[in-house]
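Below you'll find only one chain, the form predicted together with the partner chain, shown as structure tokens.
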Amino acid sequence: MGFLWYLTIRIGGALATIAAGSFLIFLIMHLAPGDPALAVLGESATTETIAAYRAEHGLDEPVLVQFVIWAKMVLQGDLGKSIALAGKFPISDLLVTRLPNTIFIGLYGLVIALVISLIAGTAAALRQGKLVDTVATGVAVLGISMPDFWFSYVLILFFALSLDWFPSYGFTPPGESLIGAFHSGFLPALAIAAPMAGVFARILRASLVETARREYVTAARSYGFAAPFVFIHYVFRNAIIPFVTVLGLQVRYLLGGVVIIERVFGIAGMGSLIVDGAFARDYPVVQACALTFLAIVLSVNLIVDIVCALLDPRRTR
């Protein structure tokens, strides 16, 4: 019962945020210089055609009314049409081809980062102050200190140009070939994963060390439970709660990395789309992409909240 309440409240909160966020996006785009009518109709448009276009699309209405019109369209799945980037192509069609690639690369990177950080963070915490700890924390700091786009080029230099194990450019969408996607997506995923793994490993280590000091861990030892049992059920079980929480906060950095990495490796995803849209001043595309990114972050936060609530009975009961 308590959990359902919690879920309802969180979903309500996420919906409210996305509503407010979409308004913010709309407002920013509205403030951006340039007349959308002119952008669509081109330089040759006459005063009459522009006026007609503005009237038809409600561009003379107050911002709020325009926002409501746009929001209604978005709710019906119509994100408008691209004005510069892809002719008058519907943006929703663009997203359908782009979004899976971004999600694939993002999840791929996330999984790599999780695997590395779980191993490194746990090892460092278990051997606190020992060589393993020093090496792991040292590498982690290096990881968070390097720009991921630079690391991509280092990876390209070694694994693509020198060893030729992976392609240096281009990406096979998972829809075409899953194996191809894993192969061609490995370097970009690794580039995104490296700084993330550094951040995650540090958080996990700190959380484990902190939890190990709790009295319930001493209490568990006093019952004579074996060390691995205590570590798994007492230390690790409670340490992952803050770990998952902080993990959720990292999505906004993770997606920031995706934007650049996609351009480096020429992946046709959301990141390259929004950047290309920005250069082409294709506002509807940028607007739609920003909204999608917002939705992704909020969904991930929602999932993280739910996972935390399941892990930590104190949050809901």
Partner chain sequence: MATLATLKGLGRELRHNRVALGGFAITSFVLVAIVIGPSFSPYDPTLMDFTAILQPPSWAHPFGTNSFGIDVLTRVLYGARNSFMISFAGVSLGAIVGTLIGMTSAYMGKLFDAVAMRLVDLLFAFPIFVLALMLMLILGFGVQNVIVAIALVYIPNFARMARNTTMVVKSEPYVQAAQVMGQPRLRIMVREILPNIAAPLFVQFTVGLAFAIIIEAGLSFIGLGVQPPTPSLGVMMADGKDYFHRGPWVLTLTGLALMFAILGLNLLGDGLRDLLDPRLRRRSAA
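Please move on to the form predicted on its own, as the form predicted together with the partner chain is already shown.
No partners, no molecules, just the chain.
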């Protein structure tokens, strides 16, 4: 019952966060300067035309009323239609075409970051104070220090323009060609992965070093267990909990980085969609994208909390 109660509280908190975040984003978008009617109709539109456009899309209602109407539609599974970016086109259809690209690039970058950090962090911890540790730590700091947009242009300059190994612009959706998606998505995924890999590697190294000094690890060694057995069952398993926690927190950075990376590499994903929607003052599109991002972040954090609870039985008592 302890774990079920913990899970219920976490799910309830996630739903409350989604509701509060949706309202906050809705309010900020409506308080921002700009008018969707003018963005669509142009500065030369007459007052009557603008008023008719606003009435057609419910923009003449109070903000709170607009939010309630939007929330009711969302609860019924209807995200509405674009009012400026793709006039009267269902937003759910936009998300269906854009979300897989963003998820693919995000997961691609996350896998690269995990592989690099697990190898570098573990090697640095096992060779603490030696050359491997120094090199791995230095590279991790370098990765954290590099802005992803700057690193993107470095990758384009070297791997795309100089070596011509990867395309400098454009992306092949995984639905068209999985091999093409892995090839065209490598540079943007690597640009996202580099800063995350640095964070993950440093966290893993610190956690492994600290855990290796615990009394129960010393006791396991005194029993005569083999070093690999002690490392896997006593050190790594306990040290991985902070690593998994940081992994969940970095999802927010991952989605934020995707917004920039998609613009740099010309990827038709959620990041570029929300930017285009914001410039066009397309409130429903921005709201739907923000809601999707928020749901993804909270879902991943919830999964991470559950995994940590399962790894540490003390949290389920």
